[in-house]
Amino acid sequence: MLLANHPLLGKTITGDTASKLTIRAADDVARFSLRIDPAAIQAAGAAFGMPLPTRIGGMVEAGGRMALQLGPDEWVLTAPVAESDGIADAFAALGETHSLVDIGHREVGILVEGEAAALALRSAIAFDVEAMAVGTGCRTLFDKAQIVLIREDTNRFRIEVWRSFADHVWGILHAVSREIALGL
């Protein structure tokens, strides 16, 4: 489900068959930033309804929910939009000191898929995207915009970016998709 005010509503970039690249707005999800002492990880996982990853860059997915560890005490959590209030309530009842912030209003997702996905991302990311393992993620820069990059599958990446930078990131991806289609 895309929100009516989603900055990328209705946008899709599909390359020709030679480029094997599709870029599209991701379905909207509930998004949270969780900060908690790693010693309380089991309690946090119980509140979220699934175990949280225990290594930086690690990702766990189950039942439409996803948890990605970004730092020693920092996770990004996503879930279906309809589950947002239940997650907030579960963490409100958590007996551990923590910070859970709803960041769903500030970020949108962009899916970059196909055999040329890593090539497209490499144009504006200063590390070896191909070396990223499937099922991992990290905070990085795309050109000058901070993003969270998640490798969901061999040829499928998800970018989480602030709404205010979404058009900028989209524009670069659009330009790169044209270059890839032309074999530049």
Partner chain sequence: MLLIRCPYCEAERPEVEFAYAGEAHIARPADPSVLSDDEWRDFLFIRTNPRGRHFERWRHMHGCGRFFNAVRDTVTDKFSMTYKAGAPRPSDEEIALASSAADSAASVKDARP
Second form
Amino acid sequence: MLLANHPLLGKTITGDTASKLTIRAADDVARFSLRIDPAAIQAAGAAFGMPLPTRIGGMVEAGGRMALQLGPDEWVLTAPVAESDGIADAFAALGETHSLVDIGHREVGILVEGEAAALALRSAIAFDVEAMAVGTGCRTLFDKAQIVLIREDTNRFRIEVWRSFADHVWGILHAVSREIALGL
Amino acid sequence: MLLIRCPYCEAERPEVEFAYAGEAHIARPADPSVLSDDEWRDFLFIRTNPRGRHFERWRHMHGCGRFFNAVRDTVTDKFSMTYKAGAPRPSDEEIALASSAADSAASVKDARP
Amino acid sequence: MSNFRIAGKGRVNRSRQLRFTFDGVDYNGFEGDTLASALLANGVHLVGRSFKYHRPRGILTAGSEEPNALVGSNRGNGRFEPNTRATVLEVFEGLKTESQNRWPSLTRDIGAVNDALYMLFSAGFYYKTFMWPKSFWDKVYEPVIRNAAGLGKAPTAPDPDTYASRFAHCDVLVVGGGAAGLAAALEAGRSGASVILCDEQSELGGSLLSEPSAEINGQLAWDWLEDTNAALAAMPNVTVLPRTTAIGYYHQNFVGLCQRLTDHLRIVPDGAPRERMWKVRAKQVVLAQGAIEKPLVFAGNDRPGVMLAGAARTYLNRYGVKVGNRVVAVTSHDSAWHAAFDLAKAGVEVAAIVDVRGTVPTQLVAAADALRIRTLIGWTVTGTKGRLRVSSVRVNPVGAGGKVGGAETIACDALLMSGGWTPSIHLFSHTQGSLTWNEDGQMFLPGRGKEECRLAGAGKGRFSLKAAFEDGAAAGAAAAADAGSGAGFGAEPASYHVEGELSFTGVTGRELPTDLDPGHAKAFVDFQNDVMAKDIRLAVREGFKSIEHIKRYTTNGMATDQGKTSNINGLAVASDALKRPIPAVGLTTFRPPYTPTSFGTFAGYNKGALFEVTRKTPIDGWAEENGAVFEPVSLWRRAWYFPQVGEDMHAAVARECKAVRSSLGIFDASTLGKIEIVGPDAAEFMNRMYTNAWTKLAPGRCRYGLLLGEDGFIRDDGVIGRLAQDRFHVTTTTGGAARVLGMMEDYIQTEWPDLKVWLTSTTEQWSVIALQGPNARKLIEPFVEGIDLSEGAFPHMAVATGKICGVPTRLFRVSFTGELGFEINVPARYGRAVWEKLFEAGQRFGITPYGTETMHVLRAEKGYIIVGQDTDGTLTPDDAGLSWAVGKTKPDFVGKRSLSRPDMLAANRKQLVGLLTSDPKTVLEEGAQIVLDPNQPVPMDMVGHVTSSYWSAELGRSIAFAVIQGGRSLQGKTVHVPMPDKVHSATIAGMVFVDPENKRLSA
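Got the form predicted alone; any chance of the form predicted in complex with its partner chain too?
Every component of the complex follows; first up is the chain already shown.
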């Protein structure tokens, strides 16, 4: 295979220890956009190998795979890169009408971790990040860039952003981490 | 920045996630070819543009992505309610009920000097 | 330099002396000083010249409402800010400041001649002075006035600072950290609610900072303050933001706060933002903004040394500075008495207290007597003297019936005045909350609100300390309770015991009575805009009745201070002149921001590289390394052309064009919008959206698609491939991608929800490499697996999936150049690697990277349009010569009905045609207007304009497209393009200039 490349490949921002904020590019994953009538969600879960969430914002994780419901008939599925073809094959065999589109290269993942993680995100996200429940995710805006934000844990968030918007998000996180390190 | 309740997400979200999408309850004719020029003009261009209660469409563009309908007062910029696309135009009673919940406490407390 | 600092007084840190400069002179101040307090400590009152009349001006206030003392502040390293209020500018070591609006110097200012030319500058002067002669408008009047009038000079260098922003959600936002705000924050904080408390000053306390002798619950004010600061700091649910001004209050309790982070620091850490805009969404808001003292309106009330009594008291008690050695107080309110008492107790000679009221509380007179201060009850002030600093005040008794008696002159070096206090209702007014007139207090008070908001303390007209504390505590407790959840909400608010409360009665400020001609009195109402009482009376005489009109005609209250000290006085003068009560005259609207706010704060992070999203393709880095010049296309930056050493754009584009037509070019088309349309109803959906017919398009084939709006005008276009019976790969224009997707979603979701079809944006999933030229197939053949590339198996407008260079590809046989071509879609992360591999292998064909400019030329040579350049939202398919792309037998598609409206069928519609200049070397300007008769009189009848125009290296001449009324019927006719230098002529032609038989597509 050829060399894979994306704007944030291998990048990390480490705040000082006092700020307890680390921001880094996530490892590549396989990603699919699944569109299906919610009535057929069980069959889709069977194809993916785990039950899919049934309310907007809901997320389930198991065995390295993750499913997040973004809209009434929209889910994003992620899995280790090597499992990509298997997932595509499984859905190809699904009897229910649906749309499965590979978006693995469309997006870049950014992990924002540490006690100041929510504070850092509040610099550019308008909704109440502090009140976001652990184990949920949603689409929103980060400054001017559309992202998907997932709260994996109290102090660990994952941003999924289209690759050409990733530099912009990263640039703001860079400035923010400096503010936080300075205690301003 | 307004807060808008998305009827699909069942949550109030900041206005920046939404896009305005014009007046609501203007269905595209099933067969435009049978419309007269005047009728087609009215469908394309004629809008109510009211001062006060307005039925309008919004899209939760940077959220769940769904178009939905809202009742908003164009003078106060207040939303009385939002409801899913395809749902019928709400009655005055339904709007009053929804907006009284939102309005109940919105007044200055103890403004006496 | 004289020292006006008083030992043992004030809160400034005497152990930290700081040096700063004002107009090049070195001064000393202390940590905790503002520029105003430090200048006053050095005996400096004169700090600026006024806006219109260049009158010497001093320091009027001790807060953010200051209209006079505006300075230029230089914090070093290009950090210069004009119009900084000296009363809020914190002094630090090395601060450099300068006065404004004076030349050659502050003490000798040529512009002061304006003061003698009042008649030229009276109310509405810009409507009636300087009218004639007309030739003077641009050359004399405007430059002269612009130069003479005005405030500080805008900095010329770019702002070197960075700015930040932050969203916050809380239960209770408390605005103002004085007695009421502190009590509210304590109460809300103790209830467990999440609380943000902001205050514009460097430390919390508000009026308590000027009130050290008050006792609160048995503690001296400053001890209580220290304990309260500690108590708030100990509550993790309370965020305290000093140096933070609430600048605007918007719908649904959304409040903007400007936090100043580094202006007060001598050394700004690298990467530290200067200011942060907080965007706070609060469930409940408590406004405790306090009150602002009103000046009195009398002749000479603007002289340096004349200041508000409360300000003088603040300078004394908070900063340990006496504002003069011999002061006089003139007042209609008790508060000036207390200022005079404090000064007298600190050893300052108080020559007199002049009170315009007929009677004053007896205990005040008794206290004055005890301090041996002369009191003049029922007297008025009719003038002041002193060129650069007040030297005396002229006072007169007012007899029964208002008759003003003989004058007496009292020498003084500072004159304290008080016309009472105005509750600060600005933020409440931002919410369009109604105001009610309080006749007793002669003030506007908050009425019915529109937000979840309470007011407390002096900001609501409750002026005593005890009332402020208890009002604030009640508001804080109730706000926390209304905010909802959490333990302890709704507890009984604390009560406060206050000793040393000051009396607080007074009468309204009207222009003071005088024995002199009021028509000549320079009695200022708006100090910053130089508006006098007589200006307002003049406006009324000239027929203005609405306060909104009077405000705009006189400019009263329209300066950067938004009339904080002038609105009510102006209203009172207008009310008298109109002989209508104040509430009938009304109040002008307060608008955000509350105080002047830097643009940087609004911009936040969106500055420099973060000003706007700059989208880059996966191949962008290669283009940059290989010398590309870029151009912005919507949010993308795209390689425009690739100049080699010594080449200009013209030469580079000519070379790139030649390479594509003769051998092989490589182009990054990754920005093309891509939408994957999937579902059993995909073809039906395509039929309804696009003008073309899709049902019969076989999988593995592509078609040019044309998208209209419902109004029948072209919206977008692109090549669309059918990958499977139920799957289409749609491409859109670069700029149209999001719009087209949104439009399609709208139809699917709201018009045709019955269709089983879904849309997914794949713009960034795929990197797109266009290989164009006769050698394109030869290059890729060895790298492609699983696709038969032969002409028969994979003809023009075919699409197939397979592998290239070992990675998956969606390979399109398409051409936007007229040459044999491929568009190679590969997963984005492999885009650059595939590009590099093909580029390396293409060396044997002289492979040439080309940019958007060459792409434009090549497509124009072939007559291919660009939506948005050759169309402008008013072209139908027929106007653009694209009738062939309309499926005429389809019963319906978006926009079809509009195409048969009468005006869409008119013969003289503007139609897209080719244009060949008579002089082949002339490249017309895009956008140039076209006329049929160049000799007709101006304004000419313009029949169209040039939409695209290039030099064609292939043809050795220029080519152009234009839209022209009835253009297609004018083939071969000559039209004219008038330009500033000459009129060009051109012949209307067809749009295909190169290879009209399309032989090269299959070469």
